[in-house]
Every structure is written in C-alpha cells, then in structure tokens.
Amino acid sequence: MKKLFIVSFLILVIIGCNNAPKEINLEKAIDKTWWKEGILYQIYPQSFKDTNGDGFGDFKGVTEGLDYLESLGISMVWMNPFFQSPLVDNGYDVSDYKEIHPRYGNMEDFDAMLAGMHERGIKFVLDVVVNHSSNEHEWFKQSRSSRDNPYREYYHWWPAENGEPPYRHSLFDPEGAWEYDALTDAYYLHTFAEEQPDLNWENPKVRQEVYDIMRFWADKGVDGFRMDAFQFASKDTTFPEWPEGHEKDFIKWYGMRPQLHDYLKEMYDEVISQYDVFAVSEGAGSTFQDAHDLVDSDRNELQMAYHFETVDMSRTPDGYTLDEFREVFSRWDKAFAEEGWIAIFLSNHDNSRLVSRFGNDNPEFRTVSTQMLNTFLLSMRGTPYTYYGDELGMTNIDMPTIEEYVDIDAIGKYKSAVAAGDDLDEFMNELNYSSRENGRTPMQWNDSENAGFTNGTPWKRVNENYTIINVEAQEKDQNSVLNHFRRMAKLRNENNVLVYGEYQLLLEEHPDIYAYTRELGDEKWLVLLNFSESNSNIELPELDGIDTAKINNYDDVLLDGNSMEMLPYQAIIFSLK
C-alpha cells in the first residue's frame, strides 16, 4: 500500500508530467532546514528485529538497532503503521489510530524507542492512514449501524434503493470499490481492500478526527507525518456516472480533488505550524503544477515532493534504460531547483529490491551495483530515503509460486490475471520480480539462523543468501556495501555541496554513464555512476581540473588527461579545482 514530513513528502505518483518546469534563479538565496539536510530510514517494523520470539519484530527489536542506525549517518528514521489492526493489509487497515497493536510492544516500549531516536539525534515520522480505516475501526462500526447513526457520515454510503453505484475501481479488489452491506441496504466505498472503508473528508468532523490524532503524536514528539494514500482522500459524493475505463488514468479521476488544498491548509493551520514537525502526503498528482500547489512555501500545505516516475519505469523485468532514468531525476530537479523540495528514493515496501531492480544483484556485482546506487541517492539535491536491507545489498527472493504470497496486493492481482484468463506463467514470472513482498523479508544481521531476526519462526521467510549478505559480515569489510554507504552519509553530511549545490547533468546520451556536478558558492563536484556490467570509456573537460577523490567504490581511477575508463558500475565523486 502507500503511505510523511512539517516536510511533507508528497509521494507524487506522476503520469505523463510534461509541463514546462519553472525557469531557475541560481541568485535565489537557499532556504535551508533540518529535513532538507537529513537522510531518512525507513524500517518496515515486522521485519526488523524481534526480541519476544514471535517471528515479528518489535519497538524492543528497533531500540536495540538505535546504535546500529546511528552508525549509518542517517538522521529520520519512517516508520510503516503499527496501530491496533486486524492485519488485513499489513497495518494499513488501522482499528484504532492511539493504540499499538500488541506485536510491536506497548506505548511504554515506543516511548522508549522514540527516547533512545532523540538522544541520538535521529528524528522520527510517523505513518498515518487516514485515507480509509478499518472496517473494525469504532468508527465504522457505528456507521454500518443504521442509516441515522451519528457517525453515518464519517464513510461514504450508497443506499441501494437508488440502483447499483456508479462503478468506482479498487486497487486491491477486482469487483471494484463499492461493497454491498445488507445491515442497512446499502454500499460502502472502499479504494483498496473491502476492509479498508473509505473515510469522508468532506465531513468536517472526519477533519477534526484526524487533527486530534495527529496532536496526540505530535505531543508524543514524533517529528514527521507521512500521509498515506492521501492524493485519495477528497471524493465528489454525488458520485456522478464516469466513462467506461477512466481508471487506466488512475490519478486523474481519483486523486487531487481542488478540495484537498483546502483541507492541507486546514491541516497546516491547526497541526503543522503549531508544531515544529513536518508533513509528506504519499501522491501528488499528475503534473509539476499538482507538486509545487502542495510543496511551494508559500502555499503552507505539504513541505516535499514525492514522485512515482523512476519506480513505475522499472516494474517488469524488462528493467529501464539509463536514459528514461537520467532523464526522469533530470527533469524533476529542473522543476524544483528554484522552488519547493524532493524527495530522492528508489525503493520502499511498496516495491522490490533496490539492487535487484535499479543494480546487478548476481553476486559478481552486487555489492558494486549496490554501492553505485547508494551513491546516486546520497548525491543528488533532495532528501534520500533508504529502505531498511538496502545499506547491505539485500535482493529479492524467489517465490514463483502464488501459495507462497501473503500480501493482498499480490493476491488480489493474481485473482484478476485468473478472471482476465492472463498467461499465469508470465504473471507470476512479472510478480516474482516486482511483488513488494520482496522488499519485506526479515533484516539480515547475522549468519546465525534466521539470519538473527528472530529465536522463533520468522513470520516471512528469510532469504537464503543471509550467510553472505549479513551486519556483522559487512562490518567487518571495509570494502562492503555497509561500510561505502557509511562513507557516503558522512561526506554528504559534511557538504553541503550535495544537498543545496546546483545540478547540471553531463553526457547525457552516454549509453552507460550518469554524469553530473553539485556545485554551491566556489565548491564544485563532479558525480560519475556507471551503470554497466562493463568497463565505459569517458571524456569530459572536466577531467582536466579534478582535484580529490571524495568517493570512489574502487582501488582504482583509470584517468588520462580528459580521458577516464570506467570500471564495472563504478561509483567516483571528484571535487574540482
């Protein structure tokens, strides 16, 4: 599913965005701030650390990591839901938005967690559902008790005397989003599972619901709200009839409704700024005009953009091409180089693994792949987000198998390709590669069994190659995808170069080679990223006036003159002279 910052994140799922971006003013002075200047984690809880023997991890299991994630550099740590839930979607089908479901602990044990975070410096974003609830949620179950219930109007009903409703689609549930409820005779809307009703935010109640649950974590000192599925959250409740196959443009008939500005605004003025915290929506419509209405400054809404582009190139196993990737995080910096914020990321739970998707994970390449893509992240203007397991190289597993699956995205997909009469051999061959299952497997400390996650059974099975790719392996080895990405967070920590510095791209039809500068006052960087298997021959004037080696995931620079060979996925930041 989807899924915040007083910097919101807006996670921007983009079709098509081909508006002209705004023309840049390099003498603008920089609005600089802590969430700007951070690299965030983000843990997906159950799949930590667990301390209990329950096969899930826990708050307990995050505390015992808070040395570990300090030594990475990073500085927010997002964290997927852990409210009270009956699981149906993982946790984002939440019962009761101020209590915490007894597999991750007790308020006492996040208290302790959330402590432990801020003596260290790390601040903390809480992932909030309030696009939809569960339907065990008191909420509901009040609104499902009779048509005059007081809290009728808190979801979005149809009443069945007026005839079947106008058809809705479902992003999890094949027979669409409307489902019939014979104790009132009449049909709920749900945009993702049947168990996942739809709040209404046309109800200023619902508003006020939703601000006090985020005044009572924000007096808890979480720093950050991640706003799930929130593009989704405003709906014309007259539901008028759509034309046959709108859903193929999701975005557009779903999301964005112009009411929503009204309630961020709302949102800002009676949360955000009464705090020093920040907020990310996850979507943000469908054109850079929908980022910079909810992300410029001046609009005092959502704080950062994050956008979908470069995860929806890579969803098959047909893979990408370097130059829809360059050209997709060129075309985004340009639009916000003069106003608003990015967020840089390139996996999370919604999605497969980072190396087995964007890198090589073959074994031969892995940890350079891995090391190529960590540098990309932490290199470009914008703030990075990591993926728990993405700071060691962990891959996909193979599950070919549908029994296999838990995850109701991947079921309800299966279900789908069965009633389209799909090639299933080609469809589980696609869901092998891209199911977000992938990106959920427990982390990988040790060589022990179990990979050190649990002294029970791991409620997902871990993946077989944990012997090698583990901590304590890599702490050990200077040269592991652990350590480069410690390097990296500490040169980009020290530089403000990376975060604030211009970017220009370089070599842009190289057919192997990203190139590009940071450059901010008198400090100019060069970045180059090969994301070929192969040696890549380079020349750029550049060259000529290099004057350290800031990183480099190699012994060796191949350089002559204004001429350079690449190695296999190299990864070289040079400050020139």
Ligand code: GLC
Second form
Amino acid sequence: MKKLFIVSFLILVIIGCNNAPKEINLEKAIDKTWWKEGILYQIYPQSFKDTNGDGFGDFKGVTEGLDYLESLGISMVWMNPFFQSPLVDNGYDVSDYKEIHPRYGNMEDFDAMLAGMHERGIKFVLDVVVNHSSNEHEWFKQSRSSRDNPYREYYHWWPAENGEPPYRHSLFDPEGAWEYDALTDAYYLHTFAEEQPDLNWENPKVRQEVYDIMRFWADKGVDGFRMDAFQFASKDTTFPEWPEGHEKDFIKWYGMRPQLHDYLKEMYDEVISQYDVFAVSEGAGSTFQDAHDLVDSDRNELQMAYHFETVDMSRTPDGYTLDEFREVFSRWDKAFAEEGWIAIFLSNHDNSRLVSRFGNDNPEFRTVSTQMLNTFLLSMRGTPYTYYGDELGMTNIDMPTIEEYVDIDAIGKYKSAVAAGDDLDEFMNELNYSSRENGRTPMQWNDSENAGFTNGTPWKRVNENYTIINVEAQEKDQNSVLNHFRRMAKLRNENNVLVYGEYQLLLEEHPDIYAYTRELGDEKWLVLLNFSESNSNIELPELDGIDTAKINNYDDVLLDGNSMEMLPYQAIIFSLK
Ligand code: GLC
Ligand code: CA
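Okay, that was the form predicted alone. Show me the form predicted in complex with alpha-D-glucopyranose next.
Zooming out: every chain and molecule, the one shown earlier first.
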C-alpha cells in the first residue's frame, strides 16, 4: 500500500513537472505566411451557383460570385472536386484528374475563374483525391484487366487462392473493404465505396503520377492542395488479421504508417517546394505526435492539417457540451503553441450545418448564435475554414425519410442499420440531424424561386427558409449574420493578434461562457462568447476599466466594474492593452 502511494506520488510529481508553463518560442511560432494569415472559404461547386439552368452549380457561377467572395474578406477558396468522375461520391471518385466534369464547365471556364480569383487576391486550393481513384479511371480498368497488366500494382489486390482476405472495415460499404472481382479471381481494396479502389502508394509509379497531377495544376496557378483522406495512403500491406472491434479506431489500424512521412517528404521535394503553395491534410492521425509529424515546418512535409475531434463530438441531436468544446480547442491550441499549424473549422461538406450543430437554429436565436460561432472561428489561432452559407447562417434541411437521400454515406449507413436490426425511427432522427446532405443544399442568394441558385430544377432541394435567409436580404441589414461576418473577417485581417496571438483560456469552468485572451507583443485582446440562450454573468478582473468593444453582436455591453451580464449568444471582443 505504502509502495503504491510512493509510486503514485512520484507519477504525480512527474506529470506536474511536465505541466509547468513552458516559455513559448515566439519567433518560431510566428513564422508568417499567407496561408496562416488568410481566411479560407470552402465552396461545394455543385451547390454554389448555376448559370446554365441544368440545376448544378458551375465555374461560371463561382466567377459571377467573385465580387461577393471578395466582399467577405476571405483570401482563399478551397473547392471540392470537379474532375471527370462517374459521381458515385459526388466527385470524390475521380476518373481523370486532368479533365473537368462537363457539369462544371470546361478548362477555359476554370482558367477564367482562377484568373478572377487571383485578380482579387484570392488563392485557390485544389482538392486532391488520391488515396483512391474511381473504378472507372483508366488505371483501374487496366489494373483489373489481367494479373500481369503493367497497372496491376497501381492498386491493392489479394489473390483468391490465398483464401478470403482478413476482414477490413469500409467507411461506406457495409460489406467491408474487399471486393471480389471474378475477372482475375482476386479481391481489391476500397477503404470507401467499392467504386473507390485504394491506390497503392508503395508503388513509386503511382506516386510519380500523383506528383505529375499536382504539378499540372500548380503550373495552371493553383495555390494549395487539400489532401483527401490522406491518412489512409500508407497502410500495412500485409493486411494482417486484427482484433475484433479494431475498426472503431480505424485511423490507427488502417492508416498513418511510418512510410506516409517518406511519401510526404518526397511530395514536398517534387511539388510543394517548387511553387508558392501549401498542402493541408484531411485528418491529423490519432495523437499530437502524429499531427506534429505531419505539419511541423522543419519536417518539410505538409503545412497544415485538420483534425476531427470537434466535428466528432456528439453528432446526436442531444448536442455537445461547452466543457468538451472548450477542452478540445484548448488542448489542440496548447499542443501547437510553438510549432506546427492547424486549421480551425466547425463545418464542411461532410457535416451538418454550423448553426444547427453548434448553435441554435430557432428563428429567435439563429442570427446571434451564428454570429457568436463565426466570432469564435475567426478569433482562434489556426487558419479559419468557413463553409459556404455559414456566413449567412444557413441551417439544416428537414429530410425525415431515406428515399430523399442521395449520399452514398447516408445510404450505406442506412443499409447497415437495417442489417443490424437497429431502431429505424431513431436512426432516421439522427441521420436527419447529422447527415452531410444538410450541408450541401443550394446557396441562398435571394428570395426568388430556388433562392436565385438556378433557373432550372436544382440537383438538391433548396432549404425552404431561403425567403428569410439569403444574401440579398442580409446585405441590407447591418445586423445580419453576413455583415457581422464581414466585420469580423476585417478585424482578423487587420489585426495579427487574432492570427498569431498566444491563446489563454479564462473562466475554465464557466457553464455558459467561453472566454479567452489572445496576446501578441503589446496587444492583448479578450474574447467573450456566450454559448447559451440565457443571460449569463461573469466576473473578470480584466474587465475593470475596459474601453469600447472591437466587435459585439448586440448594441449593449452590460458592464459594471469587473462584472458583466452577457446576453443570449452574445459575442464580444475587447482590447485590454
Ligand atoms: C473525404 C471527403 C469525403 C469523401 C471521402 C472519400 O472524407 O471529405 O467527402 O466522401 O473522403 O473520398
Ligand atoms: Ca450548371
């Protein structure tokens, strides 16, 4: 007993030492670059603006929207895939990486769009989907045609004479990640849908093909690359049998093998270092070490990563707690205080809508709670990624029955729920709330038919609240979500304290209020965010003698000495010195 006590005491001392505040090496932390300082705006191209009435958004639509994008104060656009594709996963299944799917226009339209962005100082980030290709890519057609085809080794094949391959979970296919192909009596691997076979990154020819594709687009002038599902590019290709239940931690088992870093270093030498571009990975491994190994500047691999811890927080309609939200962001900030750089995001094309998920989309609180979340996004350290429509507070759409879903992910999950005998009412309730289709509805431009998105029939139903939530209406209202977004973006763009400033959490245990400071040189700013729909009080010595707010989503500041009453979803930033 005594021994145990001494041991635990020693452990506590050791942990305590590790937690001692560390001097931050500011010079290293502030390695200034445009991709750290800018705000990124993500466009789901089929949903942004349609100019030819076919119901799909297109490049010309984005070009028409460039003045709008510029007015937001954003300086980078990441566009989801628009390459030639059978569109099984809305373009994340590429059949030709150098060709454009005709529904978006042609290469000339792309060039015009890119030139228009560059004229306005907006950089372009390409979605690079190279963990897998489409099964209709010429490489795969060749690969499956015979066992001795030169492209055979472009993919992962398991000859049937070796027996059935060990079970491997697929993210989209309820039947698992191996697909039997009778043509050569072998199974091929697909981490996602069966139409998305995984490329074999161990094959140097595959890697050279990828760098060639990246150079093709960099030569055209794109400024960044978003590496889709990249953690899975490197895997244990002996495909061993793994313990039951391993798939719950699938990144650890299915990806992030040490060779990934060799590939990334090679990609850095061959492509990234040759242009003024950056690369960001989707996913950041399963430990901080993994994440640092991907993005630390002295490693010459990637420049940025985004992790899933926030969007993986409760996806059920019960929602998340401020405690977990604050904890996740504070922990990640601390881990990247000195070295490495991450993206800050709360929504994208794989998630439901920002305000419906993290705020409050009831009409009474929709505006203020979206403004509060945008204040958060744009006042944290890390590059903010904002998703089209979230600058307006676009909400989830109500889709209670499975028939209306077109997304392979939703349909796959539904099939699994049926097979497992789950309660389908409960399943649909959760899907309706958390499905990524919520985040893919057409952009709401005005209150005319189809929200001004298209003159034809939109590929996806427009959210019926477009008559209230739309760009045109919000332009006219100084207090709209849109105009607040612009003010907040301007504040960040003009004040590096919001980009590089050291983050310090205050009021760690407050039930409703997320409070932190950002400090850089002789500037120190205080950010106060009320995450609840009630008034809430705080006391902070910092508030004494404070002057006017830098930004506030209400007219009032209910300050009394060092205490303040915050209104529902109020978001205020003060300068402290
Ligand atoms: C990534 C994309 C997602 C896609 C998947 C397969 O997670 O963000 O939309 O379905 O990869 O490419
Ligand atoms: Ca179109």
